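Next comes just one chain, in structure tokens: the form predicted alone.
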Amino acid sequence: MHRSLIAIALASAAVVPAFGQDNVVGSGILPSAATNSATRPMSFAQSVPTKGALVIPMRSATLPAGAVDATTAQALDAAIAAAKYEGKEGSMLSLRGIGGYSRIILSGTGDEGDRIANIRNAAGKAGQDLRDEAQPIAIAGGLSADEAAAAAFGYALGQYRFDRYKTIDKKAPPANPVTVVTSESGAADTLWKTRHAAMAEGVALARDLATEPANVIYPESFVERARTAFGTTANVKIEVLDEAAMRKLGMGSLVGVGQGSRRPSRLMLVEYRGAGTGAPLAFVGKGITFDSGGISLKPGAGMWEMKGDMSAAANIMGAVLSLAKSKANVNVIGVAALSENMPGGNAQRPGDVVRTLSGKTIEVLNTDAEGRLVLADANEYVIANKKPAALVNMATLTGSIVGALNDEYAGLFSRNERLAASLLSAGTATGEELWRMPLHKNHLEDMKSDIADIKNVVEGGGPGASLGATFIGFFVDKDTPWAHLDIAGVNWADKAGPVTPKGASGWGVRLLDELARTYRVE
């Protein structure tokens, strides 16, 4: 290599500090030191402009009053008669030539259903189409301040991107600005900087986190991306628990999983306080940041997914960071349960029996169900320490929850009707649906073991979901109100939705920032 060339690739390259080999994890060598391209800014105004492009939400094939000028609108009624475009949810009909306009999207609400949530989709919807579109943008159409609002925060889902590690013929997307055009500009304005920023920045942080690669987000370095994102935000406490910390305390469960890989585990807890000294709710969340399967090892093919398997510790690191952004009026406690499970050789083996905080004891007989080991010491920890008034679980558990719900709903398991029925309301409000799958007193008699009191699979089949909330619920006093939610078929979307990309969906932050909200803390 030439002298020059080798002098830009020392500059350029992004170098793990390392003070002798054996202190180097990975390569020591960082894919990228760059950032995801800049996302379109948004704000709002009373009046329509009269070039760049034009999103216009429609719940019939009538124009909405008031969205163009006589002209255009004339023009956009021929175009919507030509293509009998009829205004239908999901439906979108994209123009040219029209107006002073670049390009006009009539992206469709339908006019049954959620009327906030039909304008949140049909915003998202348009920002992905528009990703490349190298103009201002403008959403208009009559909106009140809430579905200003919520077109921006749609917009603002529905154009998020991952794009740090491109290198060959980069061109960052256009970050043009976003205006949305509403008569209640102000009131939409402070609901967009009161909450809906907030939230979609939360929703980011998961995805980021989520679809970064696991030689780069690990159990260390998600402590600080989450430090980072969370900065000096106002009344918000961080604590984390490192190996010798557990050690002491005798978490043996999320020890045990980590104890094959060079990465160390770790407990991350952030506590948001915006109530007063009342009783937090806690989420806590499985943090796998890469999934082999330890000993009992996973197939190849598609193993480069278990990246993912910390997903809804991520997620709740984004509602609560979208709770404490917004300085709403609860008090909760995010976890992350972190550890890497490698096959190394100082792994934990099938047989194991490894103890937990409490003293209860656990058979492992599967290393690859894992996650729920991590989060049996988890809840124990919040339990003893933070006297939570509610417990959720988070976790892309199993692959039998796919099978029962796909990728439509999130299975939720509760001995709690008040906090079930909570949760339900939630994901219904919120578009991040769930479906309410059976306990059963036989399945912890299933899961029985005969050298220790509980083993983490049962082997020969059964109902795994179940069989797997109904061992996180093992570790969760019956007086705390307790519900699981498996996230295995909805954190990460194979094809593009109304206001998620292709890739980490972020599931679960705007269902968790919901439920903080709303539900009564007795």
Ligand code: BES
The other form holds:
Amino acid sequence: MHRSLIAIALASAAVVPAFGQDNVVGSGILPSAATNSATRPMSFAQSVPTKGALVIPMRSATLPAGAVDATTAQALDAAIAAAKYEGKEGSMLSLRGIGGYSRIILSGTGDEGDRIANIRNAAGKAGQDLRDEAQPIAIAGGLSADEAAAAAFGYALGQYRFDRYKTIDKKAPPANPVTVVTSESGAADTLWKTRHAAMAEGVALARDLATEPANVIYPESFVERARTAFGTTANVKIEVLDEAAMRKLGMGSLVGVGQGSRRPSRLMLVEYRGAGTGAPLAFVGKGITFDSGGISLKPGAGMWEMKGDMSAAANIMGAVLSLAKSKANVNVIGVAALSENMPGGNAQRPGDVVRTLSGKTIEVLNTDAEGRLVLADANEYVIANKKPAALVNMATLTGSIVGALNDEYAGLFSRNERLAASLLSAGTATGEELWRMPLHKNHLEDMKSDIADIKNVVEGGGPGASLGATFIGFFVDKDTPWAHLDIAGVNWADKAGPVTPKGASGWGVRLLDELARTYRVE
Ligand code: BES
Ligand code: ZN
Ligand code: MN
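Since we've got the form predicted alone here, give me the form predicted together with the named molecule too.
Full complex below, order starting with the chain above.
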């Protein structure tokens, strides 16, 4: 080897990160240290810029008053008539060469339903369309403070991109600012800064974590990424249990899932206290950084999608980040139950029996029903150590929920009517909607094991999502208000939605943020 090549090889060898206690070097390929995408700075103003790209939310075929000057309005009216554009919800008309503007996008809100949601969505669609636009961007059209903040938020969610592994023809993502025009610019700016900006950051964190491949995000690196995101945010306390600690406590169900992997499991707890000493709301998420199925191996086609099997844990971290960074007047604790489910030589086998923290025993009949196994121990740990006022689980738990609800709704399972009602209305308010699914006492009967307290699957199937929920609920004491959200159908967008580009959706950041702010602890 040439001398300088040796020098380069040695230099890069020196920066190979330590991969945990086993010193796993994996493929030896260094994960990119490049930052992900740039985001455009957001601000609010009272007058409409006369150049750059302009987005106008449209209720109908009529231009909102004051969006543009008279000459531009005349040209736009002609274009609207020629295109028979009606401003319908979700419709867009993109125009070039009008006035001094590089582009004008008319983005339809329609005239029905929730005005704020419609504006957020119209801005989100425009944000996706303008992802490569080099010019500064303005959004204008007689917006109130609430509407302007919603437009900024929609734009922020829509512009999301994940660029860090592209090296060919890589263009720097445009970072020119977005200006949202409103006569109430001060109020809009306050709304944005005190709530929406943090929520957008939470969603981006969740999407980043879920999009990263499993050779980059594994339990330990998930913890480090989340830790970095929280930084020195006030009133946040982070605790992490490693495998030795969990073994010592007897968390055999969680540790069992990760024991076929060279990447050791972790339990990460992020507590945000914005409301003094009251009992926190606990959000406990499945964080399987890769789900191969384990010894009950999954088929190869589409298996890559299981890099996103930690979405729930990521979304929960995003929600807690949003609440903490916006200094919300709430107490919450976000928990990530982190393991990699792999078929290694030390992997657990179908038929193995494991014991949870509380001493309950589980017969693991299928190692691919692993989400419920990590959540069993995580729930017991949180209830015993944090005494939460209520506990919400979130998990990409079953293919069964995808069959039932696809990507329109996440499945809601709950034994508590008040918590269920709060979740349903938070879903309606945020557009991250839930559909209530059944829990029946027969389900628990069906899950009785011949040799242990419970088995993790029912052979022959049955109502898969309900059985999974029932299993998780078995590890939550009856006095703690409890709900479980099965997000296997909503965590990944196969096609773009109004505020969700194709890919990891960060689903539930907004829902849990809203729940924490509206749920009244009894
Ligand atoms: N992570 C999967 C569920 C999943 C499936 C998420 C499709 C996203 C898309 C989960 O761990 C799993 O493997 N579930 C099994 C459970 C079965 C073995 C009882 C399933 O749904 O098939
Ligand atoms: Zn899984
Ligand atoms: Mn699985």
